[in-house]
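The chain below stands alone and is given in structure tokens; this is the form predicted on its own.
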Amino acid sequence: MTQDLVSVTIDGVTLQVPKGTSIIEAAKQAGVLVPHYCYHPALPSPAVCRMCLVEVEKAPKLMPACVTTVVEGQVVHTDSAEARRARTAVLEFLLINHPLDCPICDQAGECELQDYVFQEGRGGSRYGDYAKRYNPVEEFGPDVLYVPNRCILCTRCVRFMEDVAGSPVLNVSERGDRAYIGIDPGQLLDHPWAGNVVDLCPVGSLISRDFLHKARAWELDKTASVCSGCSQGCNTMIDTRDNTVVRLRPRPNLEVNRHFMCDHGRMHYRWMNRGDRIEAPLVREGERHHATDWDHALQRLGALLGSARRVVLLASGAASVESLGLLRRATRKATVTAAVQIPMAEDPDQPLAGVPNLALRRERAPNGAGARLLGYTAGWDEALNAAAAAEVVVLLDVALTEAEARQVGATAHLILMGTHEGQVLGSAELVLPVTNTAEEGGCFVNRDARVQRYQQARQAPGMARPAWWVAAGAGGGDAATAAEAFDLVARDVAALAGLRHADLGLTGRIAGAAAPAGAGA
């Protein structure tokens, strides 16, 4: 069906937009951002903030972009003197009660009264005082507290918690100029998805005490990823400071997570930051390992691969669809039996109401699905079975249990790639650091086969390399880089025929078959 179009024009530009689109969502068609605090894409609109009046050319008066619709023929102002003027006016009211804490406010740097006011605020105020006064900090749940009186009454938060979580925790209390956002006695904002308020908060009124005193904005640096928390894939923004991530944070995409992550992904960076990591080669001679370089290691491990005839993998379902198709490259000659490991929650899926097909899984692994089409079908029994009777075992980043490790380390040649030093065992003929998520570029294929690249957001500690250079450097192909690697990859494996990684962009593709509906070790 041929979707109806609307001619309007905004700001002298004159474009097509479906019918029923907002002036607010038009405007940004046309490369014009509207000024607004209440209104955001993923939220019903109230029309409470006033910030985003707008001048329509034959309207009475001045109207609020986020909730006018367009009509054929529009024509609309959105900088004119009159438009001006409101938002001046709009800014002045909210200044007056909001204090000037800035060099303290968690939010400086990213606020977008700050940036507005900058914008086209008054050079100066013209009260003296100000009108209300409340407590510094409340606590509304385990990690979100609220400052009242930095808060500008959007009600983002009371809208979210009530329309899209299903919680309806947080009300609009009292009148007028006593207003502030209020939450009902005897509960707490413990919603899996509570931390969502802080990223909608446009100022910094709502503030996680993870997060407090962190980090200033403008000394983070910031790159996009995906959530390693489950298998929905979420996109996230890493925050990193002085080489270390300080914040994960969610990153549009309407066709996954689209605004919000849940609170167990925005809490899932810790071990990124490990201090115990495993920084340089080991090779075992005799009864103790020694460091080597990767010249030696992978000269090592290629004559290994090479000349096995029975390879039993261990991978983890937080390795990269690089990684894992290499490794199954550099065993191509011989007959291998390959399993993925991934976590289960023992609670069930926790969805986030207000939006379709988003919940933090049970699955607690972000490419399950791409090691099952990569071939890692073998269940986790049965592989740790048939590496009684193989001549490699190769452990990729893996969690093995004390039982499990000594079944394994009967092996005759063990390889282990791991990150850090609780994986090693002693029995390992081969220990080679690799890095982890957040020091590697790769691709994860979430629950519903969307294949999503992943960015490298910190620098690799000592000498460790990425699982897939490492098994490219031991006969898994020829490539120097993640994007080369994948397109390596995807030649070999039928759900990604067609698939490049220049194809892919920060949203994903879908892979050309879906992936198996799948159980976990």
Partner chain sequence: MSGTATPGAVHHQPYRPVFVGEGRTALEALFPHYPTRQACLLPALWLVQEARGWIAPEAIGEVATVLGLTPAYVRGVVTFYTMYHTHPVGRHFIQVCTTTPCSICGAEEVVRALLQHTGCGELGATSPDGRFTVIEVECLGACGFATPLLIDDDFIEGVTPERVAGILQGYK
Second form
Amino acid sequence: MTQDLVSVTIDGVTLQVPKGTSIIEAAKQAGVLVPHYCYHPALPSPAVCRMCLVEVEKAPKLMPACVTTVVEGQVVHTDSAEARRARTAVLEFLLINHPLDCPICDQAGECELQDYVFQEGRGGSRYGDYAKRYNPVEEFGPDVLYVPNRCILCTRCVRFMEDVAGSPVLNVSERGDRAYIGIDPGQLLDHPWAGNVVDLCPVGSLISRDFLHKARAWELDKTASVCSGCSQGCNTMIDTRDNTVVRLRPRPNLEVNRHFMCDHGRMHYRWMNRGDRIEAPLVREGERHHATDWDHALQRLGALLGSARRVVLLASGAASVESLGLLRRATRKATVTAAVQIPMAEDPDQPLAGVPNLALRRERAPNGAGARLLGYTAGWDEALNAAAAAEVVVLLDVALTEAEARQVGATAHLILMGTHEGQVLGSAELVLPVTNTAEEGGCFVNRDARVQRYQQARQAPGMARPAWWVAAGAGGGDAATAAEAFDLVARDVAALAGLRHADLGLTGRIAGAAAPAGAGA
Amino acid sequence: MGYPHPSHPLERPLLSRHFGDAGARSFDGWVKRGGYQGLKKALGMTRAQVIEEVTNSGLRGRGGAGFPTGLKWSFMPREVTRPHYLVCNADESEPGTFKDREIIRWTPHQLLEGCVVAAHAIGAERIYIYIRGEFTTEYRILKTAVAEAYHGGVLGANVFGSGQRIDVVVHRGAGAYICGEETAMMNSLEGRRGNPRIKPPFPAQAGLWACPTTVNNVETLAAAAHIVREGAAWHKALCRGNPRSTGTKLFSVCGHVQRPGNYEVVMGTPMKDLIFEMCGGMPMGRRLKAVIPGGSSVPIMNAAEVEDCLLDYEGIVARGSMLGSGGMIVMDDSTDLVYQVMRLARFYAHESCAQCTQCREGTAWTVRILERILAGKGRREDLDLLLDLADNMTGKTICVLSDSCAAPVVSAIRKFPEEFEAYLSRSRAPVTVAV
Amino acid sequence: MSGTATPGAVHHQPYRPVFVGEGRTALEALFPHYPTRQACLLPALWLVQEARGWIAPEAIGEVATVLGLTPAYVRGVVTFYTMYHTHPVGRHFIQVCTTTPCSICGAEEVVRALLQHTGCGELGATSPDGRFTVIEVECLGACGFATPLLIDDDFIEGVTPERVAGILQGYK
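For comparison with the form predicted on its own, please write out the form predicted in complex with its partner chain.
Shown next: the complete complex, the earlier chain at its head.
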């Protein structure tokens, strides 16, 4: 192994990195961020912004850190006077045509130009009284706007569409300081993965219409999550402002989605903010539901689940491993028919051409694989039919059609663990408010059996609790946190054996391939 | 079509020997004048022998960089496992330079002969001649010559019965100075924007379509055939100055001289001889102010530096500039240097490919400051600003276009401060850019 | 300023494909010269401009189709090279060099004479009779023979303001 490593010293830190590593990536490992614009780890490097020029001892001039690979014994200074001077110059050049419209720019607060200018740009402009280059805003696609005046020609968007999406609808047009990002007049930036260009843009030149004017970056709280749009399980960041989800963005996971997510997933968040929520446990007395407290509700639930011999579980494909698992534990004495509801798209998978095994999948739920691991394997109709002979039917975050409701409500005790009022059935004996994905911590298992954690991004409404907490309180086991719930579930399920919540990290582990505890990362 | 001057006694016409002789243009005419003997000799030698001969001759690239030609050829892989390409750089676009055009115009077969010699040396079966789009006449002449060469057995499946296949494709540019840079030229040939590429990889490793590629200037290739024919020692002996600069060199002289045109002299000839003897000096009553000796991308020389300068790679460096392409822009004392430096900067701003930040923004900004000075609105600190921008534009980018913009600006401010001072002090009437 | 021509007086005609019949033959003759279709882009664009005088948006689409590229890609390339016209131009397209070597020999005077005698009025504009478009270009590579003009495919050297009217006579 050692012959494949080279030793390099960056800003005084000596470390070993694999041969072929770029200085910019080696620097990251040394804890040094070399400022850059055109470089992006998921795209080919053109080395055009010239922001990442660093001093390499014995080199005749500054070298671009993004395309210069480390060699044995190399000594790099990213913060020498000469390197700083070069960066300050690039920032000054970029600013001569970049408007100082930060107060009205969506990118402000998360703008790499703003950040670096603040960090080491010049205090004032030497450009003087010349007019800046001006071009009108263009609509590139259904969600993407191009503000050419802010563009710094880093070409990340062009390279993403050409090299990653395999759909070169963007270009660099003209040359010199007249250059701009162009689109063919007959085409739209409407590729199913096009929204990534907004994330890739280091400045506020490509912006999302959906997010436009919704929030300033510094008002956002960020929470690591997993996309619930399909079974791919792209890692995401949920951005909330004042407890409202305003944006989803991809979170890098080289094993699943690299740095990307599709537009379907990106826009799949409004349901998280629904207002028509069930806010208190309800019990049916006669024809009407009455609010009650959790102690009473859990007691009723425990009694029903504990005594039933035949139970039917109908669960959403977006329910967590913890919820699905503890529900099984709470009903372990009964004969259970469990099914999971997964919407299927009519369109085929919509892949991102440049990334292997990454696509918007037909299976439009995040935890179908997890549900199947946990025994939710009955067909939907089969489970509905089984309800006729069951004593208890539990609905977990699903909305039944009228016909389905008649079918399941005819004989059995019907329990709804639901998120919103549209799911409430008059015939339900217990209606228990549960949290949605954004309001709880938990795990999903993606189509490749990767178990991935997501975290709570917003407060739950009213008295809503995670479904695993409800199931735990009704005999599912002793769990006070999602982590404890997961570990309880993992003990029972062969495929999850050896996996502990604490080991999942933020990029997940493959079920069935877990290393024994203590074997190291 | 400009007509060449009769040869001056101080010249040593070798490449230019048949300039003005329309009979030399055809295949038969070229053969009659001893043409294609160098190629025949080369085909009888191994690849390594040809490279050795050229290396020993001391020939250096005539396009601007002055890189040793034989060494460049030796970088090509010995084993031909993928296609090797030779690209002939006929994109002559460096302001002040018009020598390659004349070689193609009068002696297209001289160029083809050199091309085939080089292709043989580097193991290339295909040669692309990239000619700038504006050279409409030369394009037609070259196309005709290529057809004749196929007919005459110089090109095609069996070059002069050697069993070797060599093809030539003439490829027209379409208006982009930067395509004269070798990696930009390769991108342009591949059907892309003419953006220079990052090096490494170097063309000999991964050039056209990622295959080993050598790019040589027209004049360099033309000289190679003569070297093979006459031998390395003969070429090496063509030297009046530094022994590292050998052979003859075509200098294009333009601007304020009595007889502008192309002059071929032995390396090391005094610059004064060229300007004052061969070209007849300044127009009547005028005195020399400045010379840009190597195409517009090199520092400007003042009259004192011209005085004892020798025309070779080292001689011009010793006098504060570079030989470059040998395109010499001569300016007399009527010249407004501030205005001309602005013109040059405008050229580079227009031609910047837009990739690197310093070049894209810096060239355009430089123009604006110079225009402001010319308009009589300059500020004292503008000169420091120009110098600082020039420094920020030098040695920082993928190619040297932005360095080339900076060089004349810096040298003009340093060597001719009074020209700028006249505008800054408002003692000279403002000039608005005419067109 | 230098650069490509601005929209002129020439009216849009319905688009006729270039690469049919003889045009197709000319295109296919390029293919063996290059290992990729993409590399045929510059020559193919020349074929379009020779046939139609300019490169219309529809032509960009046609070139993209025949070479297996996208229109956006082709447009990016077309706009890089200043000799391709993305707008219709006059019947005769005049390029005049004003870079330093020509500038010091009086190129600006030649430009003024051209604008006056063609009736174009300004650089990049087409004369009202649709006869001429004049643009200023950077170095034409004939610095020793200032000032050079490129009128369509004709390279004319040593032009002085006095010669302009006479030269234009030859272009109806």
